[in-house]
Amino acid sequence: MAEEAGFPTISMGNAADRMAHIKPPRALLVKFARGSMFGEPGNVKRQRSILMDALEALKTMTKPGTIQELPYQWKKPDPK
């Protein structure tokens, strides 16, 4: 309903096939585990970057059904 009211929406996911099946108005793909669409816990800089990318995508993704993959990779913790 938000789209019909003029509020652009975006979904984030980690599986292109699921996003294609669900067909959100716009979708961003990230190579992260489910439930961690904004990155590693405590990585505020990365989380902010992904959030800003998502907000920018709301401006640039105008074609319905567009799916865009973000270039981020999950960072493994440093060995102790």
Second form
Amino acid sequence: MAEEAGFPTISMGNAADRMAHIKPPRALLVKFARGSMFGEPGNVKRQRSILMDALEALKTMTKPGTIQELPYQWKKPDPK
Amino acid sequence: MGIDLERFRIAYDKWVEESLQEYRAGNYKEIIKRYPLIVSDGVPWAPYRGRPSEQSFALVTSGGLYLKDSQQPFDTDSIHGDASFREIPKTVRREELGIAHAHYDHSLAEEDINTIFPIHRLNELENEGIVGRVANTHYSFSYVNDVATLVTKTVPKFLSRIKGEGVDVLILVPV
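Next up, the form predicted together with its partner chain. The previous block was the form predicted alone.
Whole complex next, starting from this chain.
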């Protein structure tokens, strides 16, 4: 409803099946459990990376319903 | 928009009636399978224009966050959930926040609130000029089944707040 009112959104998600129902306009899919969309507690660098991914997605996602999977793994270093 | 609220209300009232006993017994997994989930027939879309460094951002979480000293916790007992929202200032400190949401494990968020509400990271991006402005106010929702109230009462109020504050973009973080 925010989009209909003119506000672009970027959504986080961790369950492809739920997202298929909710149909977010732009979404980033992570492999993290419920209650921790931005990864491990205290992983400042990763939290920042995901926010940067979100800013990038706003610019690059031009088709409604685009979902991009992020490569981050719980407690593993970020891919280069 | 592609939501038939009248149809939802009828299905929802029936779901509440049929599920209340099991809800009270804590059988959430079973009753949620029967929940009359709304599947929108289209994807809403507001084109993104401009640059993050010139825009205002607000976070929206469904993590059940509230300010312990000044706000009521969300209702975590009702089968309807709680269709209201809480306004969280950008300057919030972890110790000021409570979590009222009975349907996810809070332990990671308790340890670091940025796992569901990355306000401190967003403030850092503002300080570095990567985002233009972090809104003074951010928003938390909680567990809610009563989508009719959410759509007819809560969302209009929420939209009027973000318009009033000149927010350009929303970052949505469900739990």
